[in-house]
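Next up is one chain by itself, shown in structure tokens, the form predicted on its own.
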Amino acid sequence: MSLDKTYKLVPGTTIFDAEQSAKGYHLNQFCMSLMTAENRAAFLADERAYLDAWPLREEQKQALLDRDLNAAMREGGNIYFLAKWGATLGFSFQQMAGSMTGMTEEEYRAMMVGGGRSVEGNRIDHAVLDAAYTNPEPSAEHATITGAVFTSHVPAIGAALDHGKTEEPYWQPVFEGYAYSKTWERENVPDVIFLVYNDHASAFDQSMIPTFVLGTGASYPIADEGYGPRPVPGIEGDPDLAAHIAHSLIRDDFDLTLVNEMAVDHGLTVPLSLMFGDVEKWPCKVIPFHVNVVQYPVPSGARCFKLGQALRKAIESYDRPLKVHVWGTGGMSHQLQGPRAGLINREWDNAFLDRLIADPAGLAEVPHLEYVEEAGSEGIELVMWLIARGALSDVDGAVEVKHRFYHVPASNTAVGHLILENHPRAEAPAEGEN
């Protein structure tokens, strides 16, 4: 099922969507560099040399050197970014707009004084619209969610891995709980992991606090959290699938922050290490999805569960035969601050796992107060597991529990872990096979 992009048929109009954004990323970042007097002077002194210092395609460079804004727009430029370039060259907005219409600045100004360009004759040709979008053939292939992984992402687990402590008596029971998981993951390597986690004041500080962040970039470096970056591979993203997911989720009224560049911390890397071990390169692409669970208000369990359901729709509408895992990370019960620091609630944690398997919709209605009171202030991270759970096929299929593990403690935290395989109706396991 293709996403609705009928806006591309509006004549004389280039809509800056995720596809255009990816195409013009470095072009638009070049424009942003001109927001300092020093860079403007350097650009004006030698335009070609300045442009050559950026990873721009030759077509993008030539569009700027030719002062051809229409070509720059085709190459992914956005008018608000290109305005920085125009201002550096001394162009007014009317000069820039006029140049794209074939008018002089004076002719364009006169048109605007006369009331502007009429919409008559500038609407979509509906014969073209009908031919292109009436009863489109569904794609024969599409992406599928083959499984979900749920796991704690305790930073001390990463430190134990990185410093060779996995066989120490304290840590051995933790890593033993992931022995099956590594085997299962090797046998079920996806093409892409959609990994839900929370940043821990590494990529985002109090200057910007986004609720949902979708990583749409091509790669992500490992964050330095104060001890140096973990010695693990960087992350390869999937910009095409991420752009598709962004389009679908936002059209379904989930407000996302889209990020092309960010460092990722232990919230993302520890789960990868637990499931894949010590590798030179992660065996699949990863789309990071950050959820704010640090500063209130944080999204409700119900909102996260619904987001997961919309995510499933988004992934299954992607017309490439990819196998996708959705991972929910964080938790379980733990409190890292105040006189209650060290709080663990085994009974509540295991009831959470029971309901996550058998009654996720009911679990999604648990209020924030219960998480904080029963699972500790940082136990609220568990709402992120509901995104991964919502993405599975219970409505018209089945889920199969492959592995469940719980242990106390790992540093300050109870560790929980669950693997669920996804079976849409057409491939649900036969009765008695679970």
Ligand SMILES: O=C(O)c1ccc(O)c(O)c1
Given for the second form:
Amino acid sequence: MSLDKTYKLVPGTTIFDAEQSAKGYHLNQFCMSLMTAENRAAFLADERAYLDAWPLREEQKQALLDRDLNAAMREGGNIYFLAKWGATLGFSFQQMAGSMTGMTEEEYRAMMVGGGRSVEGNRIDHAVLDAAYTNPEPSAEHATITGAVFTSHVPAIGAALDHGKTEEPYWQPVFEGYAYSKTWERENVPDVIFLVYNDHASAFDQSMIPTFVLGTGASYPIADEGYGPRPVPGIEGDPDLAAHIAHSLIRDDFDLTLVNEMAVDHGLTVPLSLMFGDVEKWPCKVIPFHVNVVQYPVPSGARCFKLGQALRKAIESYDRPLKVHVWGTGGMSHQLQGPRAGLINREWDNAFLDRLIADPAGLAEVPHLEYVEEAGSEGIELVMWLIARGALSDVDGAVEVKHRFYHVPASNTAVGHLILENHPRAEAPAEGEN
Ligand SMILES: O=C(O)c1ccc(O)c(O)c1
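Right, the form predicted on its own is done; let's see the coordinates for the form predicted in complex with this ligand.
Shown next: the complete complex, the earlier chain at its head.
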């Protein structure tokens, strides 16, 4: 099933969607650079030289040099960004809009004074729209979620790996718990991991508190959390699949923040190290998905579970035969602050794992207060596991527990880990087939 992009059929109109945004990313960022007097002066002194300093395609530079806004829009420019360029050259919004219509400035102004352009004759060709609805292009192939991994993402685990301490008596039992996981992951390398984690005041500070962040970028550097960046490879993203997921989730009423550039911290890198070990390059692409669990209000378990269900629909409607893993990270019980620091609740953690496997919808109803009271203030990270669990196939398929592990302690936390394989039910053969 391909997504509804019928907005492309409105005549004389370019909708700025994720596809256009990817195409025009540097063009629009160039426009943003004109928000200082110093940069505007440099641009006006030598437009070509200033443009050449940006990674723009020649078509994009030429569109601006020709003052051709239609071409700039085709090349991914958005009018609110381009307005910064226009303002630098002394154009008003009316002059810019009029320049795209084939009218002179006077004609366009007169048309607006006369009541503006009529919608009559400017609607979608309904024959084309009807055809788009009645003959949706069936896709022979689609992406599949083949497994889910759930794991703690304690930074001290990353430090133990990076400093060769995995065989020390304190750490050996932790890494022993991931020995099978590394073999399983090697035998089941996906094309893409959709990795749910929380940023720990690394990419997002108090200037911005987005609830759900989908990484739509091509690559992500490793954050420096104070000890220097972890010595692990950078992350390659999948902008195309991420844009598809963004479109599908937002259409399903999940209000996401889309981020093209961000550094990723231990929340994302420690799970990758645990599952892939010490590698030169991660063997697959990763789409980072950050959930705010730092500043309240944080999303509920129920919201996360529903998001996971919508994520499954999004991934399965992507028309390429990719194998996708969905990972939920963070937890288990831990409290990093105040007189209750060090809180561990083995019974609650293990009941959480039991219910995550057998009763995820029921588990999703557990309120925040229970996480904080029973699993410690930072145990709230466990709501993120419900996103990955919601993406699996219980409705028309089955999940199989491949591995389960629990250990106390790693620094201040309990370590929990699960691997669930996803077995979607085979699609019913079409009539006439065996
Ligand atoms: O136990 C710890 O040391 C610790 C520190 C930071 C974290 O984000 C975390 O999950 C655990």
